[in-house]
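A lone chain, given as structure tokens: the form predicted alone.
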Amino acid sequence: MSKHRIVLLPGDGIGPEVVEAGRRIVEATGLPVEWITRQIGVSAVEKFGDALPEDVVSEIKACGVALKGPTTTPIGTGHVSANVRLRQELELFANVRPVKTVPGLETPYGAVDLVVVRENTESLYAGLENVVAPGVVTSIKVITDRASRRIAHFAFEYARQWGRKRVTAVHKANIMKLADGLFLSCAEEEAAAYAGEVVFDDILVDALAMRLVKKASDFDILLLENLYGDIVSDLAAGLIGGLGLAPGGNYGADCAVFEAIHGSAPDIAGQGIANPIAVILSAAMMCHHLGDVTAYRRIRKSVATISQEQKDKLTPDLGGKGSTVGLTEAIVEEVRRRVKDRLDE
């Protein structure tokens, strides 16, 4: 069997920690796997003077996947993003990011089992910025009719894929009337093509953050530009847990890259406190995409089942004791025995 060529980015802070936990899981279910690892983000930055060395974009070009851990962007000054950037380059236009209920690990907003959808290469974070006079700035929010059909259509293809039912474009098109009123109207087009299959309607995003906390299982596949997208999917994160639960993928015509959407963590780096669990259900989903549903079933029950009987080995952002090489230990473990009964088939 060939293998995968899989570009590796551990990234900064906790970063390098958790995807080491991410990319042993991967090998516990036996995935054919050519890791090929390459730095961006502060360590680059120190060792080439880029976030983001040109060898990393051609080298996730010609593998088209990668598993990314966090880096860390300086506030106010410093450079730019390289998350951004990867982004841009290789126009990875769909971020999509599942937020479900971890078993065991219950909240009181209940079952939750939703999907944000976010375009991912334009809005305020086109980084259009300028000082106009002193004291005063002005930061440009994009929006086209490419890019919002774009994502619009991935969702409703999404929701095809996955079996879901309902897709809901959020917005604030009664204020921004045009910018956010043509990503709502390329969403009611894009629609159409898929009436009686998946049901549409829209919502404001400040509604929107209400109806989540009161009651998020009114939702199914959210649909948003980028900011909106980027705020929205930290605040569902909070409804299951945090974000050390919430992966994440991005998604372009030819490449794809997983991560966690949490930071790098810095204040906790090198202690082995960090929780893996985001970036474990990340690589599930780079399993899926490269065609192996088998091992993302595995990955996903592999960490219900240690979620729920063996708590002890939880981090301490989920009320356990436990280290990120423990728990990743034992997740590995039970993926293993999951291969070795040839569950989940």
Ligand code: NAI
The other form holds:
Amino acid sequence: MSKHRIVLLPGDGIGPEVVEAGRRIVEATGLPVEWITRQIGVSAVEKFGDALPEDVVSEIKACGVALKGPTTTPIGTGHVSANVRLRQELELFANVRPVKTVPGLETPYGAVDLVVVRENTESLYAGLENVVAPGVVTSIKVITDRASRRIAHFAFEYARQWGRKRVTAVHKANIMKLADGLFLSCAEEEAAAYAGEVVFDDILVDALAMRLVKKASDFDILLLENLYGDIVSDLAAGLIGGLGLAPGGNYGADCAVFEAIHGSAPDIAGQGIANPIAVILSAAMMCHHLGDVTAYRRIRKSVATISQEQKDKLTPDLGGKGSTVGLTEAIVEEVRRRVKDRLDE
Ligand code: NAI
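Now that the form predicted alone has been shown, please provide the structure of the form predicted in complex with the named molecule.
The next block holds the full complex; its first chain is the one shown before.
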């Protein structure tokens, strides 16, 4: 079988530690892979003077797939986020963040099983900021018909592919009548094509925040513009036990980049205690994208088995005393057992 060529982007902070876990898990599934490792983020600024060197973008375009660690973005000054640039330059318009309770790691918020579908290229992330007068700054929110229809279409197709029953558009169209109004009307128009198959409704983003905390099981697929999607997905991750458990994938027409929701966590970088599960589950999503559904299932089931049966291996964010390497090793062993015993086929 020919090898999948996958670009590996370790990133900054805890990135290299958790991305190595993702790489090891994929190898354990037996998926044939040639890894192409490239630097982005702060380390790339230091070495090449650019957080996202041009050859990284062209390499991902050539391979079609990347597994990425988080990158650090300076606050207020400094370089533009490598993430934002990557998503814009590769037109990775859809950010998918499944948030599902991990067996053995139940929280007071009940069983959560929802998917955040976030528009990834515009809104306030367009980067259009200006000082219009001393002490006065504008930051322009861009919402287009094209991008709103494209992400709504993606969300409904995702529902169809994954057997999901409901798409909820999240907005603030009572205040941003034009911008969020356009986003909502595009979703409504797209929904018409799926009537009878996928239920469509909508909710104000502030009301959603409260309802998620009170009863997240009310929701299935959440469809959001860029900024709301970013904030709501962190909130949703908190409902299942934290950022260390929430994976993600960025999809475009030609490429996909898989990464955890979390950032570079400078407060724990280098300590060997970062939770690798979010990147491991992102790697599972990548296997699914590459057509290996068995590898996807094996990884997910292995995470569930270890989180239920080997609590001593859990990292401190989950209340354990384990390490990144120790937890990874346990999950790798479980994946190997499932491959050897031909489980989940
Ligand atoms: P963060 O997600 O890095 O950390 C928030 C909190 O969660 C910290 O206490 C951290 O220790 C904890 N945490 C995050 N991931 C964890 C894991 N795997 N295991 C255990 N604990 C974990 O968010 P923060 O601090 O706001 O951002 C730090 C940097 O990351 C910033 O420069 C930001 O721009 C960048 N960032 C990058 C992202 C990306 O590359 N996709 C996404 C979000 C933030």
